[in-house]
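Consider the single chain below, provided in structure tokens and representing the form predicted alone.
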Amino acid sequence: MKGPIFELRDVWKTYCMKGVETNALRGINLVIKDGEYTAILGPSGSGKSTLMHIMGCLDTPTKGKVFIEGREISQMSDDELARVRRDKIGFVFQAYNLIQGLTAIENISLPMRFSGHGRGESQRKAKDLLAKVGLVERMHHKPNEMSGGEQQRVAIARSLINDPDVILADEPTGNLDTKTGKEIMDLLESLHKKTGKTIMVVTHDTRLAARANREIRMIDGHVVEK
């Protein structure tokens, strides 16, 4: 059996605005195995991608435990959080955040020029992915030029092109018409059967939920179903 990926003990994110605190998470307590694919589901407000962005190392918790294959992340430096979140893990985000200056392969090839690699080799492989996610006759136009649709296949080539452990897609759906969506999900249930890869993506469609092999309900900052 494969051990956890994620493990969050007692997990809170307090949030302080004009001297008024907001719980975002509530002592969340929750074990992630490399290969699953999960999904948080949830309403609106209800902490998700919060929980999501602390898992992703892209914010902290203010109270509790967070590890990462058995490393607890407030013992990393900037340079190993950094790495973490290059490497070790792809994002897909709602609103694609592609850079609108760039063409679809170099979008997708960023990533790994930061990595240190060449421009011819880190093109190749986004070539390659950009075959995969099937728009290799899109690779020279940029994100006004594709629809909502293409850009989101763009935005998880480039999440692959480093080969991460983990995706982490914060409603990647939520901008696309119905038959689209199902596309991206359809494209993301094929790369975890194909690749093994865990993969955790934040929706509040349970139709969308329901097609992951493990669901995690949030209602108000806690976890009430896992």
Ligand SMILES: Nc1ncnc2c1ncn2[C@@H]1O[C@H](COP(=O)(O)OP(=O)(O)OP(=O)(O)O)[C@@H](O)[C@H]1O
The other form holds:
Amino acid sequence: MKGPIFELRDVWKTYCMKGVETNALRGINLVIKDGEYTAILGPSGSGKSTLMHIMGCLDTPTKGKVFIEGREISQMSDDELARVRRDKIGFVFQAYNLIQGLTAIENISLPMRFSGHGRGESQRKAKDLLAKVGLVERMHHKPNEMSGGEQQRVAIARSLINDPDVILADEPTGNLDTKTGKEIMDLLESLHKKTGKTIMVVTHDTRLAARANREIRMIDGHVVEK
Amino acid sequence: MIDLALKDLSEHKVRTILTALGIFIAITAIVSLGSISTGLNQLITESTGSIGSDTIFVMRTFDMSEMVGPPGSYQIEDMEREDVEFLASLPGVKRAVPIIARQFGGMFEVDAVDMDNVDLFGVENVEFMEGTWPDNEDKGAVLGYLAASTMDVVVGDYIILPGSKKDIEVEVMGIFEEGSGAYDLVILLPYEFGDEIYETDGGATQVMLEPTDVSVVQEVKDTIEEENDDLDAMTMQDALSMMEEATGTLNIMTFGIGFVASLVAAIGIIITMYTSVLERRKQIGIMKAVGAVRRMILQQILEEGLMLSAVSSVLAVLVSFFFVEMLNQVLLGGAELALITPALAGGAIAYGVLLTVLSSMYPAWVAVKTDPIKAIRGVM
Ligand SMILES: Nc1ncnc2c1ncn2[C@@H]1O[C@H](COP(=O)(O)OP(=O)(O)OP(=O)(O)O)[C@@H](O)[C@H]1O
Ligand SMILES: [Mg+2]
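So the form predicted alone is up there; where is the form predicted together with this ligand?
Below is the entire complex, every chain and molecule, led by the chain shown above.
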């Protein structure tokens, strides 16, 4: 049997700003199984983003251990972490974080280019993904020529290009109106259903969260399972 | 990822062009100055070929400090008949060829030399455009192309040479082909006739000596200088080392100017690349966040630098060809002095690229160190 995709053991994250210490995470213990669809709720400042960044290999814990498919990430070098981000994890951000100078198709193909694939091959796959998120006609548009919902769909397509096992989405609907937000959540949900990818979504919307298999609440750097 | 680097360069056209200009100026300076050094070196090699390398030049001792004024305005005093005879009688001397030399017009030179011995003068292979050599008994001369065209004469015309004591008429008997180098500027006549015109009474401005064997060159030179205080003997070796000294100075100058220009270019590259990296921190952070390893980031910055420098260095070399042509045509009156060899051109391009890659190192390192978290959280 395949082990859990994520395992966190007593994970702490402490920020130090001008001598003031903030404990963003205070001893998180969490196991996420392969194929789970998890929603994370919690008030602002409770550490949701910090947790997502650590699980997404963008940041490392101050204390404790994080395992991804049994491999411990706190021992990894910058480049090893980058490779895990590239190959295993697709990240979707609240602020989309597309590269302004590049078109939709170029943005989507970027992670595939980073893994050594050629331009043509990467753009072919990017085009397929654009079709999946319903944006083929926006292929050559730059981010500032697209709406927020369209940009987020491009970002989702980008997160999928290297066929990752996990999608981590940190408030993907935070900048969108209710209707567009729902469309994005539908898209993530269908991904889970069709491909069985492990999905974790941070949201403030309890109704959207209720559609997940599992709900996790964060309060003050602690995880409270519902 | 060349396409991405290109995209970035074209998005900041002004900045790209300014940096390219810095590289361009540095490389143009290096190639143009370097071409003069290269040309001089070539000239030295060629002149050793045309004049016998064992020839000894003898003239009256002169004081360097008196050589002021424009080139050609200083006339070395002539040697007496006895001096010439003394030189001819020395052991180890096979041939002694006296030459009466007079400068005029700041550019032209009259040389009176025995017509049977012009080979020692290095002129026997020069082609004629018109006419031919005068005989030793003739009252005529051969003119270099530029000398003839300046004076507007053809074969059969008569001229009076400047400094001629009794306004003796000289018949133009031959004109050299155009592009015969230094011989474009020369007027050659038989020694006897020159002696008559300038009333040198068997004397000479310079005597060229051909030794019996190359091994006695130094010996002959030493004997002359020991036995006659008034005479200076210069071997081809001496002349070569003097010219080499001159090219050495020029090389140092090229190096100095090249160094300063490179420094300015390098600072320009560092500043532009650094600004470009700072401006793009968010973009670089996102690239890292979605899986770019350090090498990818480094590669993109260096690729930008490479393209920038390759294009501007190649352009610089092309424009230098044009500059050097102008220099040769306008300043040096058609003499092919400055020379861009393939080695010089290739070396300069390689240098421009290397300079850029080295200067891009620090900005590239700053790019590599970008923290993806900051880009994600929107701190940048
Ligand atoms: N770089 C940092 N330096 C200092 N403190 C930080 C830093 N990043 C985050 N924090 C602090 O850590 C705590 C958790 O932040 P985090 O962004 O994880 O919260 P969040 O739950 O995602 O909030 P929100 O819902 O507003 O996005 C906050 O108190 C925040 O101020
Ligand atoms: Mg957050």
